[in-house]
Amino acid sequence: MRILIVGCGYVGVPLGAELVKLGHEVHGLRRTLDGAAELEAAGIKPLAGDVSRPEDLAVLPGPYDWVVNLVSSSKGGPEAYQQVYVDGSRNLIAWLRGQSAPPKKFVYTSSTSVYAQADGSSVKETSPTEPKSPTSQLLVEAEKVVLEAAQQGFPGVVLRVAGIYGPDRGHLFHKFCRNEARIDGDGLRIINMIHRADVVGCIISALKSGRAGEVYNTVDDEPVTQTTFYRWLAETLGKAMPPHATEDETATRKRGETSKKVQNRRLKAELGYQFKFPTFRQGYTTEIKRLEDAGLLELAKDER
């Protein structure tokens, strides 16, 4: 297969070198040729383009059999995700069925923040999606340009992605060594997680397997709570629980913050996919054996 990834950065480097070592032909679309070695070194053909300008995707070496646009706004605002994630879906999918042979998938990484469950209930994939933020609205409107299109006959699908660890990344986690963490309320809070390397076996389930105009959720199999997550960081790193946060830090925290289970079931149903790292437990244990065997795993004394 000839590949295209589109916003090849954290998820899309580790995804073209896999896809290279399945023995397809990968290419990665990045705004800049700023770090074009690293994707050179993982075997993927690095290209200049930005997906908010339709004359950019114009001179791209087309056509290509599967797209994976895991495109990033860089954390801008309610305009930054305007232009990449409704206007550059909209920009890719007439760019794509304007080839000369249009893709066989089109898989788009969308967010579990669609959902803006603040209950602690389960969520599936046919569960309301009425965030409360700008950002995840827009994300909302992507998705629907993608799920239209798949109704005229484009091959597209959306993934909805939980929060994403791993290698360098993880949020909470890094918070917590650094002792920076804060409980938020009564701890009851609920997290949804998905390490980087199954967010790469999620997408190359989806471009097999995955249906045109299905939406899949991507993530673990352990919705879990924060109080529970820092429990179990606490015992593994031998430090002490965070504190919990003042009502003041509460509240600012609290606009537009959810709370629910994002339900797997119908990705493993349907994709067959079978985790790496089921829950945060396996994912983080390996991280930090990774990161202790490389020196670097820095924990701030307790303050208590």
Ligand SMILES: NC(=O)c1ccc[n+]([C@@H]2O[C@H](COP(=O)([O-])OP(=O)(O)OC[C@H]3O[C@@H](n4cnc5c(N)ncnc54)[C@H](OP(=O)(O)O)[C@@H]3O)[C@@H](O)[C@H]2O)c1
The other form holds:
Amino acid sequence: MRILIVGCGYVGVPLGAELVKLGHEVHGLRRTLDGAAELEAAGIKPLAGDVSRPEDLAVLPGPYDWVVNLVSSSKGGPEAYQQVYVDGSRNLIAWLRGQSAPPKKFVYTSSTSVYAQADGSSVKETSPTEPKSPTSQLLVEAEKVVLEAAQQGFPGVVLRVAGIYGPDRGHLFHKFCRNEARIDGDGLRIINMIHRADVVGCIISALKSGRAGEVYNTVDDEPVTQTTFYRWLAETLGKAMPPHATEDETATRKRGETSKKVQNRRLKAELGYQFKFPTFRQGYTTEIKRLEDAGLLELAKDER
Ligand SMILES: NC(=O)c1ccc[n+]([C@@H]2O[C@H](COP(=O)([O-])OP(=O)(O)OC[C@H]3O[C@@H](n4cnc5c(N)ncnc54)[C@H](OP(=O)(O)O)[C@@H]3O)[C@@H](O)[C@H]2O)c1
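Now that you have shown the form predicted alone, what about the form predicted in complex with the named molecule?
Full complex below, order starting with the chain above.
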């Protein structure tokens, strides 16, 4: 297959490397060629172009059999979300539809932040997606672009990806190591995670057997409370539990925060996906060992 990875970054590079290993020809798009060497080292052919500029897409060397849209807003606000996710998806689909041969599959990575549920309930793909934050509302909008195109025959599949962790990523883990973590309120807020290697695996499964017009929650087997997560890290790393946040800190953080158990049944039942790291326990055991072996595990001294 001839494959295009749009937004070839943290997930895109190992995804491309894996697809190259499987014998495919993989092209990776970023806004500039600054990181070309990293892509080339993984066997990916680097391309430069901005998804928010249709004229950049028009000159890409299509057609492609499979396309994966992994662009991210690079921590931007609503304006960046609109340009990258909503306009970017529209531009990509319009360009691909105009190719001599349209793709056989198009996978778009949305986010579990489209679920606003904050009561600890279980959510599946058919649960309401009515997020409060303007950025997550734009992710719902971008999903709609893909799903409406699918209704007209475009082979778009949406993956709702949970918080990605893995080598050099994992916001809460790094805060814990630096003594910057805090337990909010009763500590029962639920976190949903997935290891990068499994995001890669799920994308490949979706390329092969995802159904056009379908949404798949892309999350591991264990939604976990903040307290359970930190307790496991504390016991594993021999460090103290983080302190509780002050009421002010909790109130600030609580705005717009969700607490839900995102279910992955469809992913496993329909795509037959088997996790390399079914829960954060296996994933972080591997990551902690990797850091230790490389002499990179830095733990701040306990304050108490
Ligand atoms: N990280 C998470 O926890 C999480 C959770 C849920 C969903 N997701 C989604 O998962 C996907 C992959 O995430 P990731 O962590 O791999 O993202 P990432 O490391 O930020 O990679 C995104 C890539 O997109 C490129 N890019 C940014 N803007 C672009 C544009 N306008 N046109 C073309 N390329 C552009 C960036 O390169 P340049 O800056 O060099 O252009 C970068 O290589 C994203 O769609 C993200 O929204 C992530």
